[in-house]
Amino acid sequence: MRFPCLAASLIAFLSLSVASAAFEIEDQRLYTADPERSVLKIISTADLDVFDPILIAFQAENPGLSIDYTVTGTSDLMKAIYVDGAQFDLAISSAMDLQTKLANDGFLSSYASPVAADLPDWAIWRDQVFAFTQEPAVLLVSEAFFGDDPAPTNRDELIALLRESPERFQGRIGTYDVRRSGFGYLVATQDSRNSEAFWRLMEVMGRLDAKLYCCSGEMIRDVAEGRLALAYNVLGSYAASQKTTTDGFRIIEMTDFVNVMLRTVVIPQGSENVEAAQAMVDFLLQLNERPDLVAASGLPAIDASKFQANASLRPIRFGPGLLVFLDQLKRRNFLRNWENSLVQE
C-alpha cells in the first residue's frame, strides 16, 4: 500500500532542508579496478573512513570492478533521488524513514536476496529495504566534566541532574539540529513517540542554551575535548569507534529505552549496474559473518540476540509508522514544538 498524499509533502520538506538547486556532495573516492570491467555507483551517508574497509574487502572478491562512492547527508541523499534523479546503483542511509518513503513511492527495485532469509523479519522491509546494521542513539558524558561522579543513566535522572545544577551545564550540552540532520529528525520524533520525557527534556536542555549540530562526529569531538558536558543522540556507533583512539568520554545507553537505527541499502529504479548492486547487497547483508570488517568499520552487524538479552534496546521498526513525521504538517507541527522547547529564541 502507498500513501501518495505524502508525496507532495516530502518534496516540500526537501525544499526546506537543502537549499541548493542539486544535492551537496560531501567526500568522494573512486575505487579503481584494474583491468576495470565495470562501476558499481553508490551514494551513502557512511563516512569514508568508516566504510573504506568495506568497500575494499567487496572489492577483493569483485576483482575488475571499480567503486565510485559518494558520500552526502542523509535529506541530501533523499533528495539526490526522489528529485534530482541522480542516477546511482545503490544508496546506503541512516535514515530509515526516508529509505522507507523511497520504497513507498516506487523509486526502488526489488530484491530477493538468497541471504535474506537469515535476518530477522525486522530487517527487511519488501525486499526493497535491507537493514545490515544496528546502531543505537547513545548518551556521551565528558570525563573531565564529570570525572568520578556518576553519570545519568536514563531520561529522568538526566532531567533531574540538568534543573539541580543548571550553572553547571549552560552551554554545555549538545544535540541534533533537527532541521539539518535526517537521523537527528529520526531518532527524535521515535523519542517523541516513546516518552513524555522527551519534551521535558528539551524544555531543559533549551534553557540552558544547548548547542545544536549537524553530525555526530562533532558532538563527539566536542564531548572528548572538555567542550561540552553531554551530547544526546549521539550515532552509538561512531561513538565505539572514536572510543577505541580517543579518550575523554563515555558512552551510555539508557536504561529506560534507547532507540537503534538500522542502517539500510536500497537499489534504485534505473540502477545501470544491477549485478553489482545485488553482489553489494548480499555482501552488506552477511556483515554479521565478518568480524574483521564490523571491528575495522564501527558498524555493529544485525544481531537479533542483543535485544533479547536487553529489553531497553529497540529497533526502530520499518512501516507506514516510519512515514508518519514526513507528512508536511506533522513535520511543520514538530519544528515548531521542538523550537520553542529547545531554540526558545
Given for the second form:
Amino acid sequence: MRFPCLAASLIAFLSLSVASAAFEIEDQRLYTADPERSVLKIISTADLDVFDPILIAFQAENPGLSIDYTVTGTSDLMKAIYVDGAQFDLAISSAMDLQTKLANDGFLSSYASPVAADLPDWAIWRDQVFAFTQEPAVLLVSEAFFGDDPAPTNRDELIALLRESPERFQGRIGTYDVRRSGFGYLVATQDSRNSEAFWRLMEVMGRLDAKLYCCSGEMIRDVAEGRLALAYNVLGSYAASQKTTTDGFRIIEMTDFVNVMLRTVVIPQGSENVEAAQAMVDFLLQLNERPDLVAASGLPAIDASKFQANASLRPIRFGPGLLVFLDQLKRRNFLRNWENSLVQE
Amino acid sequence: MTAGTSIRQRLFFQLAGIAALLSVAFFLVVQVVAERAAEGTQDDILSASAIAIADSLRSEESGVTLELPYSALSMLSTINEDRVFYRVVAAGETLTGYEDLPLPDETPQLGLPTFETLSYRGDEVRSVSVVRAVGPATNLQNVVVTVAQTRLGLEAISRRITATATGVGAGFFLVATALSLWAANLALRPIDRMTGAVTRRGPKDLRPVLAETPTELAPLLEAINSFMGRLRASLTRTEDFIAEAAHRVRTPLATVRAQAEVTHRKLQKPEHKQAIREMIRAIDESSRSAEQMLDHAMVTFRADSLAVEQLNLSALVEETCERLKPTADIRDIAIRTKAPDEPLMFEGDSILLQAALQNIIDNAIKYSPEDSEITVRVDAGADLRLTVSDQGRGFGAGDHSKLTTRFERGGNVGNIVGSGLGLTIADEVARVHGGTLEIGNNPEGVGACVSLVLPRL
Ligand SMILES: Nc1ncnc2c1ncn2[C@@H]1O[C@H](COP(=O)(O)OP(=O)(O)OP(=O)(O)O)[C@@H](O)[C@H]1O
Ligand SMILES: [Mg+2]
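Having displayed the form predicted alone, please output the structure of the form predicted together with its partner chain.
Next comes the full complex, and the chain you just saw is listed first.
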C-alpha cells in the first residue's frame, strides 16, 4: 500500500483558484473482460496490490465488465475531479476530508444503496460518501528497543516517557510529515481537536528531533529494523498486514483515544457507467461478508461492534466539520503551529 | 319531495363544507407555522455559526486573519446532512472560503445579521451575513462573514409536516363529515318520529297527534291537529246528518205505511189494490234503507272510538238469536245454535258485534224458504268463528266479494226487500275487530254460509 505524498502544489490546489498541471498517475491497470460490455473507470489512492483481489472478485461477479484502475495520491485525486473534471465512474480515497469536500461542493452523485441499512449511520454521508473500511491510527514500538518493557498506553504516558529519558529517544522517533501526507494531516488535525496533549507531544517530539515520514511503509520498516524506537500515528491496517510478514514491532492502540479513518468510495457526477459504479459501491459496502477479500487486501471492513468493544476507538465523523481544516487560513495556521513545535531548526 | 330540497342533504353538505374549510385552514396554519419554526431554527444556527466565525477574526500586522473555529461549521450538521458554504470578505477581498458565494445585496449593519435565500451551486441555499469591525482604532476594517447552507433538511422537515398535517386534516374532515351525517339525522329525527306517528294510524284515526316534538315543529303539529279536528268534526256532522235524516224519513214513512194498509183493505178493485201494494213495498224499501243507514252510521261512529270490553261470545250469540226468534217464527224457521258450554271470551264492542251478527242472521232468515232451519255455530280454533248457515237459495255462482260494498245487492234477491247495507255493516265490524267476513255457499248441501272470523287474543 502506498500513502499519499502530497505534491508541493497542495496549498495552491487547496485554494482551488489556481489552475495547475494535470494530476499525476502513479500506476494503472486494465482488467479487460472478454467479451467486453462496459468499462468501469476507477480512480483510487489504494495501491494495485491492495485492491487487486477485490477488483478480480468484483469482475468475477460482473462478467463483461472491464475495469480501468488508476492509482494516484489523495490530492491528485481531488485535483483530477475538482479541478480537471476528469471522467471517472468511481473515486476511492483515504482522505475523508477531501471526499467530504467533493460531496459538499456538489461534485458527486447520490445513490440510495439498498445495503446502506446494514451499516452504522456514521459510515454514509449524504448518500454520496460511502465508507467501506475502518483503519485506526496507532503507535508502533520497536521490539528491539522496548524488549520486555511495558510500552506507553496513552499520550500522557508517552509524553512522560519521552521527557524522562530524552537521551534514549533522541532522533529515534518518527511521525508523519503532515505537510506531505494527507492521512497524516487528517489524523493530526483530529488529534488537535480531541486532546490538549497533542501539542505537548509535538513539542516533545520536536525537541527529540523526530524524523518525518511521507508514508507508513517506511516508518514500519524503520521501527521493525530498530532504527526507530517508536512511530506515532501509523496507519494501523497497514501495520497489521505487515505484521504477518515482518517481526520486530508491536502495534499499540492508545487507551485515551484512537482516531479511526474511514476509507471511502464516491461516484463523481461525470460517471458514465453509473450502474456498474453503484454495483461496486454495494460490493465494497458488503466487504464484511467477504473475509477472504479482507484478508487478501488487508483492508478491515466496517464493523460497528469493534467500536462497542473498545470505547477509545473514535470514527472520524463526516460532516462540514471536516471542511474546517481544509480552510486555507486554518491550514496555514495549523502547519505554522506544527512546524513551530516539531521542526525546531 | 325531490332530492334537491332534502333538508338532510342540505344540512349535511353545509356541515361537511364547513368541516372542509376548517380542515384546509388547519392544514395551512400548521404548514405555515411549522415551516416558520423550522426556518427560524436554521436561521438561528446559521447566525450562531456566522457570529462564531466573526468572533474569531483577529488583526495582525499583515492584516485581518481568521482561525476558523471547528464548531462553527460542525454545528451546522445538526439539522441534516446539508451542504455548507462560507466566505469571509475583508475590504472587498475574499479572505477565505468560497469566492463565488454571493454577498448580500446590501452590506449588513453591525450586529444585525441579514438573511437571504438564493440559488448556489445548483441548490437553494439559506445564507446569513454578519459584519464585524476588526483592527486597531486607526484602521478599522469591516469584515463580512457569510455562511450558507442548503435546505434539504428543512425540506425534509417540511415534507414530514405536510404529510402529518395532510393526515390530520383529512382525518378531521372524515370524522367531521361522519359527525355531520349523524347530526343531520339527529336533527331530523323528530320529523321522522312525527311522520311515523301519523302514518302508523288507521285510516279512520283522526285523534290529535301527541308525539313529542321540538318547539320548531310545534306549529306544524298544531296545524296538523287542528286540521284533523276539523276533518273529524266535518265527518261527525255528516254522519249525524245521515242518522238524523234517516230517522226523520222513517217516522213519517211508518205513518204513510199504516195509512196505505188501511186504504188497501178498503179498496175493492184489484188494480187499485195492486197499486197500493206496490206503494207499500216502496215504502218498505225506503224504510229499510233508512233503518240500515242509521245502523251503518252508528257502526261507523262507534268504529271510530271502539268501546272495547270483555264479553262472552256464546252469550252474545244466544242473545241475538233470541232477539230474532219472533221474526223467524213468522216464517216457521227454526234457529239452532251450536256453542261450546264454557264461556268464550273476546275483547270487543258488543253493540257492534250484535249488529253484525243480527244482519247476517237477518239475511239467512230473509233468503231462506219457509219451514227451514238456520244453524248458528260458534267455533274456537285458531280463530274465533261465528258461522251462520241456512238452507235457502245461497249466493249462486260467481264473484260475491262485491256484496260487502255499500248498497250492493245480489242478483238472487227476487222481490225480497233490502237496502244492500247488511253485509257492509258486518264486514266493517269484522275489520275494526281485526277480523274478516267470509261469504260463501254451504259446503255441505244447499244454502249460504257466512262467517264472522275474529282473531283470538
Ligand atoms: N243468506 C243469504 N242467502 C242468499 N243470499 C244472500 C244471503 N245473505 C245475503 N245474500 C245476498 O247478498 C246480498 C247483500 O246482502 P245485504 O244483507 O248486504 O243486503 P240485503 O239483505 O239485500 O239488504 P239489507 O240491507 O236490508 O240487509 C243480498 O242482496 C243477497 O243477494
Ligand atoms: Mg241483508
